[in-house]
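Quick heads-up: it's one chain on its own, the form predicted on its own, in structure tokens.
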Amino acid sequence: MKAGVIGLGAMGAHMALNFDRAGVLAAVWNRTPARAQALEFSGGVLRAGTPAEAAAKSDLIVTCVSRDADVFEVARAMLPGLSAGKIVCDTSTVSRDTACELSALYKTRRADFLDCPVSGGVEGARKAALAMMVGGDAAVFGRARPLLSKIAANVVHMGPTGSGQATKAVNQIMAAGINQAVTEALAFGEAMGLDMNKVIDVVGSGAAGNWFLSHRGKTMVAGSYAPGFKVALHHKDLEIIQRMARDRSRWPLSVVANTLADYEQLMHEGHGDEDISALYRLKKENFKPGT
């Protein structure tokens, strides 16, 4: 089998390249060409000019876009060059109903879907280190997961089509808390006057270490914020999430409204492009200098 990858942006450019490099990268497509014609694959791979193209080179496609429209509308795009037999794996994060709709448009030309959001940031796809949460046809599955293990570490079959999306909607929500905690934490140990770099090795070693804080907790106490996960985005599942929980939830989810709350600040101070540990920003303005 081959694949093909349809947008290369941050997470998908990294993917298309660790395809390549484990020889099973047929073809690409981005919206603007120039990124496609920027990345160096080996002899043999088509920078598409269309979708449909794309698809019809590809045994399973990847698609990577940012949003549910943007999904909509390339996953119409590609449908020319699907057919019996070919796999569409949506890496993006949408609905859980977004993933039900996909599934169905793409029957109509007897290709299957999986619903496979992933985590890890940039680093995981750089490394092909994601986790991956699959929804759809376990038998599908079965047919993709070779080649899915090639961009993803951990790949796990969830369930029917849109377990993928729910299950990477748990993944979010505890992103956000975790987000606010260790954020709030390190902005309390900063106005301390503790030394951060060792508050951030001692914490990290104990009971209260996580991902975020090693990965994170250094840049962001000094000033830096460049994007692994942007807050946009982040905000973007976020939302998702709420429309998805408001039908199912007795009370609004505190940590995603707390969450979009301060991120819609930090968009609104121009800081969405920046990574999601940029809530430092807002936490550290909640202590009075000198107190």
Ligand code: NAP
The other form holds:
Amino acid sequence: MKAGVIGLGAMGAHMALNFDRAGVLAAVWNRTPARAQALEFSGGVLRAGTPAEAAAKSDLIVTCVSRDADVFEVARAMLPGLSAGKIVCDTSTVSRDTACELSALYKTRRADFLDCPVSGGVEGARKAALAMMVGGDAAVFGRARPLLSKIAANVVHMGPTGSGQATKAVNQIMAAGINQAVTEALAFGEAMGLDMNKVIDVVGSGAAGNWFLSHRGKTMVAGSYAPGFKVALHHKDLEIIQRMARDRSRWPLSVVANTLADYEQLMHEGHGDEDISALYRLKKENFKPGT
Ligand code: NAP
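Please show me the structure of the same protein in the form predicted in complex with the ligand, now that we have looked at it in the form predicted on its own.
Full complex below, order starting with the chain above.
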């Protein structure tokens, strides 16, 4: 089986490179062709002219684009290249409803679909160390798993279509809370006049240690917020979660609501394309002298 990748952004580019290293990459497509040209693939990998061309060359097609509307756009463009037996695996973070609609859309070409959102950041994508939460038919998952294992270290079948995205929503609520806690705590530490690199090392080795602190702590205190995971993308995820929770929860999810408000301020100030650790900008403001 050969893989294709559609969407060569921060995450998708590494997925494609890892498939290529494993010798299973057939084709790639990116909306902005220069991004595909800039990546070095081995000979024989097709830089397709259209999503349909990439799909026609591949047995399993990974999509990794930004938002729900973008996934539908590439899905519709891919349809002529799909046929029975092909599997589309969407690794974008979108809503559970979108996953179900995509499954129905691909069925019109008798192709199979798995929702396969991932966690582990750009570092995880680069090292093929992602956690992947998969929704869809168990037999299709069995066929896809060997290829998915080339880009993710922990590939887990969560249940029927949409279960992967529901699990990813759980992850994104936690990521928001961790971002709030880490940025607030580090801003407080800086206001205390502590050596922040030492703080990050010692706290990171204790009970409060976590991925975000160890991967983003030192860069954020140095004032660097290079993406990473963009503020605007996490904002998109939290809006999806707010809609998913609306009919089920007695009161609004406070971590989600607070983080959405903070991200909206950051986006308003022009920081939407920075890493989510840019929340540190707002937390530091709280400790400015005279406020
Ligand atoms: P990114 O760096 O902004 O890349 C986005 C990619 O999507 C680019 O290749 C872009 O093409 C393509 N794209 C966007 N809209 C499109 C459209 N309408 N048609 C065709 N292509 C389109 O984003 P990313 O960080 O890789 O994230 C991709 C997805 O993974 C998102 O759903 C995100 O929530 C999820 N995710 C991200 C992370 C992370 O740490 N970054 C972790 C887990 C999951 P162009 O090059 O033409 O703009």
